[in-house]
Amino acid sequence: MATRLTAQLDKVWRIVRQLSGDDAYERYLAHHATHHADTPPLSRAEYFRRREQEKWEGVRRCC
């Protein structure tokens, strides 16, 4: 019983962090690894950086 809940509740969590963009990194990494290993990945903070960057490049209003 206490290993099924928590297997439930092990997988609520997960779909809230993919939900909420929190395992971003570790997807990248998963997508890296699969598809660009010749490459080194991005650290988490330049990730985060270039993810900000990105988002805010194309904003040329104030409101």
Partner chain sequence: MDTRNPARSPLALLTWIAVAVLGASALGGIALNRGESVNALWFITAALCVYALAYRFYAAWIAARVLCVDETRATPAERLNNGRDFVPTNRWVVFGHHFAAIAGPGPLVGPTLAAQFGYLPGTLWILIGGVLGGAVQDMVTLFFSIRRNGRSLGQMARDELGPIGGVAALLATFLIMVILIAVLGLVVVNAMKNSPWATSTVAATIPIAMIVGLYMRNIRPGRVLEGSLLGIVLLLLAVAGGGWIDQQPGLRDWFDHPGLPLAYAVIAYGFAAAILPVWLLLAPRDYLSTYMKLGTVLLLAAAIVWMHPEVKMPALTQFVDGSGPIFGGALFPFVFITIACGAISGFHSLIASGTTPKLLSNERDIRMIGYGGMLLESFVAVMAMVAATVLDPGVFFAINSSAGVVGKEAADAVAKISSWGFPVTVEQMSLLAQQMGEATLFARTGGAPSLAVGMASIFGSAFGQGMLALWYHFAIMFEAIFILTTLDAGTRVGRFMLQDMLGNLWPKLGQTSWYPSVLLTSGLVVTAWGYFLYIGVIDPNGGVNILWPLFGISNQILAAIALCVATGILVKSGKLKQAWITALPLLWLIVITSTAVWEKLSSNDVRIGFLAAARSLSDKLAAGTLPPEKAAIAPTLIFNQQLDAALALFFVCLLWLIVADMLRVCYRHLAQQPVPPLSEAPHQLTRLEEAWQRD
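Numbering follows the first chain given and starts at 1. The term rigid core refers to the maximal set of C-alpha atoms that superpose within 1.5 Å between the two forms. In this text, all values refer to a predicted model and were calculated from it rather than measured experimentally. Compared with the form predicted in complex with the partner chain:
- Core-aligned CA deviation for K11 between the two forms: less than 2 Å.
To complete the pair, please output the form predicted in complex with the partner chain; the form predicted on its own was given just before.
Here you get just the chain by itself.
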């Protein structure tokens, strides 16, 4: 029972992190390791900078 609850909370926490973009860098590292393993990945700070810049190039929010 307790382990099931922990597992559920863990899942919710993962969704919250993903929803907010908190785990974006970890996802990027995973993507990088499988697709571009030959080049070194960006640092956390550098990745976050690029991500924010790209995010606001288009229509992001409406009325």
